[in-house]
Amino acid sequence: MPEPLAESQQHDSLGRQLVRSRFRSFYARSQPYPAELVRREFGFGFTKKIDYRHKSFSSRNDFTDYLLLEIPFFVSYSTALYEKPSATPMNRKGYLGADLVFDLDTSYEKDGEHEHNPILCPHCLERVKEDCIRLAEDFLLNDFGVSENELTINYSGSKGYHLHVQNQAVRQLSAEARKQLLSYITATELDLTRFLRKEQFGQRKDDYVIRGPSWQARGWAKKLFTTAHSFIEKAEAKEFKEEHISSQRAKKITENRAIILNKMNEGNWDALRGMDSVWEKLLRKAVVLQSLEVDKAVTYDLHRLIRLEDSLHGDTGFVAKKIPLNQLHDFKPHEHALAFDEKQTHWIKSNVTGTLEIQGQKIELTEGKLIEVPENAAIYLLCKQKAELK
């Protein structure tokens, strides 16, 4: 990873002035600010993503003299609230609560599925945005019952999307009711026996039936059953021997599909004997599509800071962009969190070679190379050190 750009391009006094001249016009113009800032602390990074912190405000028009007074590369703030937010040690701050919030941020580099752009990587930021989606609407909505109007999402500016949940009860759980929290999502301690059970009805050994979920089960019952009837569903010749499921099988199953997928929606998985190594290979391919992986620190560590929303992130100079949750199906970083105009161009001497995607056009990159881009490229390139000002 390379150092944040106010570190490494100190010898590029030229860049340094554009990107800090721009990062002071945003803020001028956007402010952005958290919800009861003055309980919050607050955290800036000039180096690094966090340089120092303990830092709190009275009011919003000091926070925003600060920002274009200081012009930070980095701003977080504590995701939880306290009575002095800048006292120190941490137990002088008067603990009030914190909000829930989790941390999407997983890497799709060697996903098979893509050749990886290591300049910018649309494909990478889509897979993040599609678990974002799954932890809002699978996990917080319909599992934890989180109403959507306690629901923030935003862009982080980076790789990943942060959600935060904020009302009473969530800001009083405790790092340990966070930690299970986790593990239900994450699927860490999920027992799979507890699914599927064998009922005796006679003496023999085989007088049994295998029930499971039926299509109106809930939680990670809901998410095994659907799972496993998709791919009954559907599953042609190619699916069965990914499953490592014999051709002898996959033809009985084939044959019997409508028997066993109704069978299934009443609870019996027991339409065709013989089904329970299959199962067991179908609940386990379960887990690992429905579960997701998050940044577990970020969620139960209660003095936790984060990346504030609609503020600038001093790796990219793309906006840590809030979102509706009926809008993140159409948003794209690239395009839609970028703060700069888009009209301005700049020369830049490129450090790489590659294609950059920005802004609805294809930019190539050669390294060594004098062009000319427009700011939003001219400011992420720049902060990624992939880039000198011309």
Given for the second form:
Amino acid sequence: MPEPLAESQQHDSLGRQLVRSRFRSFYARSQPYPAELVRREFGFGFTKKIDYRHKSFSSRNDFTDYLLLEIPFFVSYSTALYEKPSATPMNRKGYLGADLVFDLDTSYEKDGEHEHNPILCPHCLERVKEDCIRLAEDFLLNDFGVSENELTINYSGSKGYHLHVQNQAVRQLSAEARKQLLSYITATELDLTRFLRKEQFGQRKDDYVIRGPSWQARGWAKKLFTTAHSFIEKAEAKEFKEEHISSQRAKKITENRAIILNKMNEGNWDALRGMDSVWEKLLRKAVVLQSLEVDKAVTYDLHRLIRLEDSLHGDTGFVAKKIPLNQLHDFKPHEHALAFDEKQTHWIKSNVTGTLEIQGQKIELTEGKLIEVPENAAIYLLCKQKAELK
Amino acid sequence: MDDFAADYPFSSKGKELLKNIGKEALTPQRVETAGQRMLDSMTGSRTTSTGARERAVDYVLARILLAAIGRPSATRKYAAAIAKQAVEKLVESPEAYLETLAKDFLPSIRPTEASNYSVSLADYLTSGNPLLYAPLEKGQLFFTRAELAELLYNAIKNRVGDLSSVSLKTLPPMVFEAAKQLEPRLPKEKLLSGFKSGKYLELPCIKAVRAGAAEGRRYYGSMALAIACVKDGVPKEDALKLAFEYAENSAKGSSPYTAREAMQTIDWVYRNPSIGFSCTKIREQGLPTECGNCPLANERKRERNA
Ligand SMILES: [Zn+2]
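Form predicted on its own done, so how does the form predicted in complex with the partner chain look?
Below, the chain from earlier opens the complete complex, with every other chain and molecule after it.
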């Protein structure tokens, strides 16, 4: 493996030198490492996310020495465990199983609820975090039965979150099985017509009843039931209107609320006739509300490398910080994933105009203008190539 | 338990019975008989009853022959036949057989009060059954006896049809010779033979759908196909074959797409045949269209202008 450090340093800009020196001091005081380090393949990035891979270490010390010597901007490791992690090609590594990993980084730039901030967008970060909480609570814990101590959640260091599940059962899951989990989470193939069926009980045309999920349902049937049931229970004029349900229909539903809900509990979705289009709307709504978009390849590709938890992200200088599920709600990357001295400041020349919200401050940047900013902001802008150090 | 092992040669008990089979099984005569019996089971004809061990050897040889033939559709057909036989046999077998067999595929299976059986998620996923509609809660899935039998059907089909453990390199030339003889006698894929497609099935967008839809569009693709079939007056049986073909063509993606899903859409549309064929919907769902070249689009345009 070539040694990228010595040569590149000579050509480093002032900004790059600052980033490198701060990354070095970070790794001098904090040395992240993954579980079962000796069985993992590592990848390191100096100019992009991964410049070198197929690297392995025989001990935690070796790994730390490497970090301190090379100061990589990106550190990734394999979700898989191998007999010989550094062997190439892949089939010589001796695959032993892989953690189950999910990567959430859905773009909410155009969600219509906010004016997106291209410098750093707290709203987008918040939306992805909500997805992360839902993935952890609704799917991993509730549906898949993962226990909280088998689950590690970390901020990706940039725009998303990673969830790692480590236990013996998931380790042996095939790529195919992981795709099944993804298909369940994303629900893109969910055929809603399967959940409501006409049950004929007599000869006449009208002798039927529409059967659907009951309160005892499980899996997606339960999710659909919950959304539809709670809508019928709580909907007022505004909610009916939002779902394009006519006011006459809404009136009928409101008048018969109790009976509809009671029957639904038993799996009878036919207390009121002519509800077909209402049910269709509510089931679709349930899928939108309860499904999630995830980066599929990260989960099913058993040979993927993923950012090391608690390492630095070279595009932001933020820490890919591990966060316990019960603290995730209050976690804000631009306040809580900062790696550097909050009191130190630097002069920079901004390449962009806009607001950077970081470390609890709103910094107004003007293209071409010099400004003194906290170190975390300076490193962030330098990593993003949105500023030069002056 | 020899009967169990012979009836379910793909189970671990079956494997035990087969442990002591040496090269002696591989005589040209024996391979030929096994090939004939394989064809019989694929076409659903009953093979004359033989001894437990012999039936088990038939199974081993059939899979070796299928590996040598290398035609996935034949393997699937054989696997489905074996799975069907096995599940049917469960009905007339002692009660305990279901659980014994189930344990083989789903070691975590437990009887529960309300719904008969529960199975762990990891086991369920290993059995190759789809998760999307499964009754999942806290890492467990819950099944009645009948549902468990269906689950086993899929699991058996997957195990029998997985020939990755058969090493072609170690097979003697005689097996390939037998495979060559056998191949022309395999049941032909009846797909679409004698089937006449109509106006809707010939539309450019539906032709494209028939060649397979991308992930995320597969459900709507099957819907469009089903509606086209109804409009063209295609008998449901043929529509199901088309759905099967469609599912095969659409199977690629990060999550599997099964023939069963496509066939269910056909079922539903044939029960609700009044659904209209909507070009807008097809466009909205992102299915490939070629409306400029489409006779239906042009016809509809003329009607609007008239
Ligand atoms: Zn945004």
